[in-house]
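The data below hold one chain only, encoded as structure tokens and taken in the form predicted alone.
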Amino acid sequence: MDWMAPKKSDHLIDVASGSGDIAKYFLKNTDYTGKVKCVEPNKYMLEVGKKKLKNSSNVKWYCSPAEKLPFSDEIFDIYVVSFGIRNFSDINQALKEAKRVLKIGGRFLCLEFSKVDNEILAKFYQGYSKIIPYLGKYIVGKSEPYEYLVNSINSFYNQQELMDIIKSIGFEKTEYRDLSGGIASIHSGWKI
């Protein structure tokens, strides 16, 4: 929130909003004046966020996917996608949305699980990364949401791969910041 720094009025797009975190915060960091559009594609999370979030007149809710905005174009000020971008089942498509739908200065940000830099630190995380999922089973009573967890993290792209790709969309002054040493990180595009 820091980093994105959002301003009164700002309108945002949180997509994969899940139970509706960045959007209870962006809205506390706008003294409430900002305006949200929650897009999740699960049907399930989307009605968390919306009990989670329903004295919030300023966020309005919309089940749909990343490559298919139900939006006009140029209509957002700020993008953003936490932990949901390695689900995408497009990325590209997601990308040349995410644009579509910002306004001429506006800003794509995406919070990430990533890759650790560090190899000591690289080791701890994969050493505890196989026991998430036996974690899982003797908590929940399932191993197998945890199990794709830890593979879809480690079959995603590094930082600079994922940066790559959102330059190639057209973002530009794009930027990344690694956050526990690269377990996750905050990449940053500009439409301009």
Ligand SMILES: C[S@@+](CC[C@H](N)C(=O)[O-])C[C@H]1O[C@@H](n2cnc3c(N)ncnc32)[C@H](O)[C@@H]1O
The other form holds:
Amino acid sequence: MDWMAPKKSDHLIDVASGSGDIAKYFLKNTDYTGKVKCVEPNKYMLEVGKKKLKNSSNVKWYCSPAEKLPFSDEIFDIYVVSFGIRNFSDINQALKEAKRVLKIGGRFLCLEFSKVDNEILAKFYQGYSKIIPYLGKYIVGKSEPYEYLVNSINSFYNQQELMDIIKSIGFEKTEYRDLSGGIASIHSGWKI
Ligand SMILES: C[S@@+](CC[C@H](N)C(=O)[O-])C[C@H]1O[C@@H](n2cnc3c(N)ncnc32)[C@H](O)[C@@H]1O
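What would the structure be for the form predicted in complex with the named molecule, given that what you showed me was the form predicted alone?
Then the entire complex follows, led off by the chain already shown.
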């Protein structure tokens, strides 16, 4: 949210919104003047979000995949996807849709698990990743979703590869910032 630095009345599209945590912080950071469209293909997540933010009339909910957004061209100031892009079935198509719905001068932001650079931290993180499915089994009773989580993180692009894909769609002034030594990173690009 700090790097996004939204302005009052900005119009945000939050894709793979889950239950709307980004929407919640965005509203707070725009003094509740911003507008948000939350897009999420899982109707159960949408229902949780709707209940959680039921008093926020500036938030609207749409059941749709990132690859086919139900909006006309050039209407958003900011597009955000947080821990969602890794799950998209067609990242290139989703990024084309992101560019289509952004206004000229609009910004694309993506928060996602990434690759750790530091050798010592990488070793620790690899070890921790191995026990995540066991923790899932112990705490939630299922290991499969946590195996998917670890495998999808391991097989996802590194910071530079993801930035190259974002650039190849036509976003400009692309850059990224690592969080927690690269466990996650934020990518930014502009539609100019
Ligand atoms: C880990 S959750 C992230 C939720 C939220 N953005 C957050 O940061 O808390 C990932 C979300 O991506 C959604 N998702 C999976 N495939 C998608 C697709 N093709 N288009 C849009 N969202 C998708 C899932 O339904 C899930 O809610």
